[in-house]
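Presented below, as structure tokens, is a lone chain in the form predicted on its own.
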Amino acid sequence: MELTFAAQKQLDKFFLDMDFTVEGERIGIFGPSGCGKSTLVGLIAGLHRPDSGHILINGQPVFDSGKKVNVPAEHRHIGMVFQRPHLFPHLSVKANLLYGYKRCERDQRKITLKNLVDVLQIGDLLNRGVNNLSGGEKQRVAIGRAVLSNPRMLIMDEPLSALDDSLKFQIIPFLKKSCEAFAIPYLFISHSLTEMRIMAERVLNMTDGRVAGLMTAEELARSLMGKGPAPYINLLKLKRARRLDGMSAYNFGDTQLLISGDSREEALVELPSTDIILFKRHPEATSARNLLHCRVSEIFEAGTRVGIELACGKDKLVAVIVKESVQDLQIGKGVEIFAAIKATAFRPLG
């Protein structure tokens, strides 16, 4: 998907003025509350009309003030998932799902109800009323309704912000699986860096109605290091768990990671960069259950500290240390180093 946006919109005292082109199947729009994210996607979807400029999707104009083009929202073939599910309370789950499908041209119905139900695992919900659903179930149905409209693009505007963490990380796999299974490109809007790193590849960073940058999700995370009190967080996708010494052991690089807590076949965990302790030589003893032999692959500034990217076999970690420690440990690119991590430092997501 290619999205070109060069347009302006005045809303009371807020002025949005953006000019960018972004390509990709998983595009994120990131920025703090009030920066104009929802205004931007409303203009793209046709929910609002720009004052001037043009918007193109895959080279086709959906708005052009100079050529007097303004394709109505219902003809832009864009599915929407909002913060709130906005399901029709008088309709069953099945009827909600089919709402957009029935309004889709027959020759565009490439996604069927059966296919969708299998992917979202909602077969047991079809005959229920939406008022009898949990928050997570409602959001899955909202995702399904948008996908079943067979859109050429899906816009997800803060779809997880109304959910608590346990529900949020249950919904994320369904979001990703739906779009991947049916090859639907999407715009994912959020002010959560963690959500952005999980859901997006390319990210448009916004501030005060302007483009602050266009980068990968990892570049965004590193650009924010040292700009706030929260440390950089490593996001690790781990597989093949087994129980070992009362902990969960996951494959990582050429070794394994021991993590406190229950075992899962696959796990997504957070590891703060400040919880990785570096040693120049193999320590004689440490209370940390994880001691990794790594090689420094990159060194970069992180505010008043320094980020150290560690290559641990095929996998990578980022540790953050003070500048004095870089000199004390004689850290340089290519240097071998040992990283100690407590089993309790990891936080499972979901």
Second form
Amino acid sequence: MELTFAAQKQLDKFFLDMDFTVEGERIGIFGPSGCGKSTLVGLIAGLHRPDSGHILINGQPVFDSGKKVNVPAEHRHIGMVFQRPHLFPHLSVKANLLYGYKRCERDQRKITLKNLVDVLQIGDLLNRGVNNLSGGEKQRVAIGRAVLSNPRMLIMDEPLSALDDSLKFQIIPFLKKSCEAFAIPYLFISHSLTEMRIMAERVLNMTDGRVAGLMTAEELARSLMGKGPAPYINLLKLKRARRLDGMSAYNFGDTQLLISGDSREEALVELPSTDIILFKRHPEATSARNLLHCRVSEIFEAGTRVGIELACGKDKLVAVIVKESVQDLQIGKGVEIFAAIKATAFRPLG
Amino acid sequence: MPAFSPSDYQAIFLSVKVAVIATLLSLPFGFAVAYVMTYKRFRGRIAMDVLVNLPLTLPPVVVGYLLLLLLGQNGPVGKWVLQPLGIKLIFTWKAAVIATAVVGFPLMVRSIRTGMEAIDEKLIQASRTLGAGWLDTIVTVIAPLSVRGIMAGSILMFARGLGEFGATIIVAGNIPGVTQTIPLAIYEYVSSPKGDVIAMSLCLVSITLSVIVLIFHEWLSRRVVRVD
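Mind giving me the form predicted together with the partner chain, seeing as the form predicted on its own was just shown?
After this comes the whole thing, all chains and molecules, with the earlier chain placed first.
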């Protein structure tokens, strides 16, 4: 998918003026609350009309003030998943799911109800009313409704922000699975860096209705290091757990990580970069259950601190230390180093 | 209770007939006006709002007189539209329908508007991004979700129609068996000697009709809540 946006919109005292072209199947739009993310997606989806400019999707204009083109929202084939499910309360789950499908031209119907029901695991909900569903079930139906309209792209406008943490990480696999299974490119809007790193490959960073940068999710996370009190968070996708000494042991690079808590076949865990302690030499004894022998693969500035990228085989971690520690440890690119991490420092997501 | 005369029965029947027809006639217009005033932004919206609500604040006699000027033989509509088509409205039961419709119209619009304003805008946006055009969205989302407002507006207007007096007497007159409704008949009995008893009987009929309407409204509301 290629999205070209060069348009302006004045809304009371807020002025959105953006000019960018972004390519990719998993595009993120990141920015703080009130920076104009929802206005931007409203303009792309055709729910609001720009004052001037043009918007192209895969080279086709959906809005062009110069050529007087303004394709109505219902003809843009852009599915939307909102912050809240917004299911039609007077219709059943099945009727909600089929609302967009029935309005889609027959030759465009590539995704069927049966395929979708299998992916989202909502078969037993079909004949129920939407008011009797749990929050997670409602959001799954909302995702299904948008996907079943067979859109050329999906816009997810903060679809996780109204959910609590445990529900959020239950919904994320469904979001990713449905877009991957049916090859639908998406725009994922969020003010959460963690969500952005899980969901997006390219990220458009916004501030005050303007483009602040276009980068990968990892570049965004590193660019925000040192700009606030929150540390950089390592997001680790770990596999093949086994029980060891009352903890869960996961493969990591050419070694293993011991994490306190339940074992799962696959786990997404976060590790604050400030919870990694670096040693120049093997510390003989330590209370931390993880002592990794790593190589420094990259060093980068992070405000008043320094980010150290550590390679443990093919997997990597980022530790953040102060500049004085870099000098004390004589850290340089390629240097071998030891990283100590407590088993309790990891936080499983979901 | 004294026996009603044939013209009394006709008054009861005419009251119900006028209120029902006025409500049914106003419904599509009331829905359209409520829709425009809820969802459209245009110049003159405030003027439209004032115009729609004017019959609510004006004395019904004034509304009736203005209708008489408009629809009468020398009025612009009467002279240029009704007469060429051979339609006579003034002092017929149809004029009573128009008077009832005009006086009750703001109540209907207000109720439907309240229902529409309660619909989450995101539901309308969702329907549009799912491929539904404006008309489709009105039929499949806005109308079903404002059904309680439509019901309340219709009931209010019907009840208002049963009691309409001032505008009706000006444009339709008070002709027994032709344009005389319950309120007009009561007015006539109260003005005549020995008419008190029959006037009270018609009052009881009026109260009974109103209670039936309110019970029907309550029953319908409960059904809608259960469907929700």
